[in-house]
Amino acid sequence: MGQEDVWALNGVTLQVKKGEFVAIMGHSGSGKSTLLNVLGCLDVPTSGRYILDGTPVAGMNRAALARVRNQKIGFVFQSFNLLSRTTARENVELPMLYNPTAPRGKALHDRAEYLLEHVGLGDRMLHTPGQLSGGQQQRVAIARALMNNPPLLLADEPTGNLDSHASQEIMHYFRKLNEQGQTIVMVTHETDIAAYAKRKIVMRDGKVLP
């Protein structure tokens, strides 16, 4: 900021394992959702070292952040971000458009509609997001997320726009994901929330505190 410098994250050491269920605590401006940008390639680090599934990441270019982000991490926001005018299937299908190997026609069309059967929306596949109720439209972002079967999950403040109810179905349904194996690592102010996952990670002023 202007002649100062601003350290967002300060000499943050952090590991992830597979299979954890990881929720990053703070208060605003502790670092929390810079850390979550880094996780996800959204934002590269000035210095230090970023090994994402077994692969250095913090020196790639653009493109190739683009195809980690892509092929490597699913993404679950607070906003939802669903394409309005898009049926629930379609929003589904879209990580896997990008994905130049990815399967076409059936194939595709097959996995979307097992993903959203398996979030439970199987009978709200050709709904689109204005048909839908707020816990319904983070469903679809679930299944999208984990469309190209990413080794690991980010989730920002997932249930931030939802009711009580919508929170803690939203939440189970992660803690059931975990326990199939999938590693998540998410952001939330909510203790609720948090304590759903199996490490809290809480930061402060840039730093993982101790």
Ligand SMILES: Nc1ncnc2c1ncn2[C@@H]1O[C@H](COP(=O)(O)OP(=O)(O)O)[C@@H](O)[C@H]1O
Contents of the next structure:
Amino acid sequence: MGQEDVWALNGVTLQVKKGEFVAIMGHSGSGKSTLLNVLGCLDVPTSGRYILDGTPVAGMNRAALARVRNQKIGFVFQSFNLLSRTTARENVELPMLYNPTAPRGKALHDRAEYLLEHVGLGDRMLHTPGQLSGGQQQRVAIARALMNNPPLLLADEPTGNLDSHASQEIMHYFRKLNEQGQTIVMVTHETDIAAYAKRKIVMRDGKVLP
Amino acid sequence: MNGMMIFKVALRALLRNKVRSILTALGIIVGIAAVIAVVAIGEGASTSMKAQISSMGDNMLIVFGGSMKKGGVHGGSGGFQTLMSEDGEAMSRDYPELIKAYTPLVRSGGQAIYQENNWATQIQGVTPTFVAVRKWDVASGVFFTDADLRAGARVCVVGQTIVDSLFNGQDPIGETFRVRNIPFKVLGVLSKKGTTSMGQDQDDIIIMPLTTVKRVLRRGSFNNVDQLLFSIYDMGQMAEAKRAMSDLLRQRHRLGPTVEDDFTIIDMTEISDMLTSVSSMMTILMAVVASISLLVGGIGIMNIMLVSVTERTREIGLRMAIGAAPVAILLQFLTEAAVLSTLGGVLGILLGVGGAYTVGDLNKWPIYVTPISVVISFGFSAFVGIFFGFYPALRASRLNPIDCLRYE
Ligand SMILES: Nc1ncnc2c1ncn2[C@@H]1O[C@H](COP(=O)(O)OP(=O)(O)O)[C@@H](O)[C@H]1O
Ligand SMILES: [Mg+2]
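Go ahead and give the structure of the form predicted together with the named molecule, now that the form predicted on its own is out.
What follows is the entire complex, opening with the chain shown before.
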């Protein structure tokens, strides 16, 4: 209806192997977030195929996509997206509440506490986002993304809202995770942040530059 | 997410916004409280009314002079001088299988004087069978006898109020008081009946032999009586007894086929039914009013849930991104609405019961909280939450996670 079609992504072919740490770079509006959303099964491409962890994702309904996101994907957002007035531990536990096979009760708390300690917030379990700094909030979000032990961790400008010191910390942590075998795909437009990744992809106008 | 989890998440979301939750539930709270209180007061009134009516007599039929259709019965006093004591006697004689007991009744009144006290009260003249007809016996002393009746003796039994007011609460048996300067001796004190729901004190009464009232107080003008009181053997015979009575009275009063009745027969069960239907009508009326307030409460819940869905768009997006299926989002908001309205319902029930008992205490009204009204209120409040929460919850579940996450 009078609107122009936008090809947010066009002819993208990309393969990410297990254990990789990929940075997607490009100018604003080049399609980075859209690509990441497709990788994260939040968005479905109009045409084309996407195979995640050996499973073709095309044609799945909303409930099935939710299950894939829950079990195969961990998301880290630029703006953290923590539930306000909810403790760090409860925020971290959230993905497991939607995982029917996950443990409940004490085992759930234990896992959340283990991850919070792992990101260096062992003494902040019961703090709410309002009582945490930006860097700490992003670390809670990372712990949350790891809760269901997903094969793929996706981050859309994870340092975009952080000062350079906190950004460094987060990237160090990402690299540590990657060294432990975690596959990571991260969007950023900052070269020094992208430098932490092992592989860089540059996008322009919805295409991956060779 | 299992049921317990969904419930916990919903409860937590509500607790995060306590004030708003309470304000949202207020419509439900007030609606349910109103239903519970009104039903409790109404049921209390009708229960005590029924008890009073059955205390008036044993399957009682009352015949007044005059037709109900012609401008009503004027309290059965004077006015229509058509009923004779003999009418009742004929009835008892002709239908012994129906009539268990019978007494004619004449009414008078006057200022009773005892020492320095004086007290205006009503005086009824009856026969000793009054005790059986009205199931009303003396608590102390004796009732007057047939001999007193034949002799027109100046004796009486008095109600409890007379004891309190005229005799300062002292035992009046054997004492003599005066009405119009005529002395009457007290033989007994009637058992206490209490106040009717219309506020009439049934114990403010003096009962004398029929003959005494007629000859001494009413100076024997005519031979008519004001009322005929019958006690019927069985509830089921009421209609038959009324028909027989009507036929007999028309025949005895020589009323032609085109002439209206010059009497009115009242069946106490009829009055009881009438009062019950009035009170159940009131209950229905209040239930309608309460339903409207629940409807408003429900719309309030829907409104707040829609606001809540909009406000929490990013939260919805986040939950979907980390794996909440649409049905989980639907259930979360639906549960929130249901928990909100059900808690509102519970608070309303507590408030309604408390309110009813408080009002009852202040006004000395009987209160009866029916279990069914509590169960229905509870169920209805849950239903309101689910019904009005469904649309907002559905909207939440249909949101697109990317749009939600981008939402500012
Ligand atoms: N919901 C949408 N409707 C229309 N155009 C969109 C929508 N989302 C993104 N786009 C467009 O798609 C292109 C890529 O956007 P995005 O992936 O957000 O870029 P980046 O993250 O690289 O800044 C942009 O031109 C943007 O305007
Ligand atoms: Mg972007």
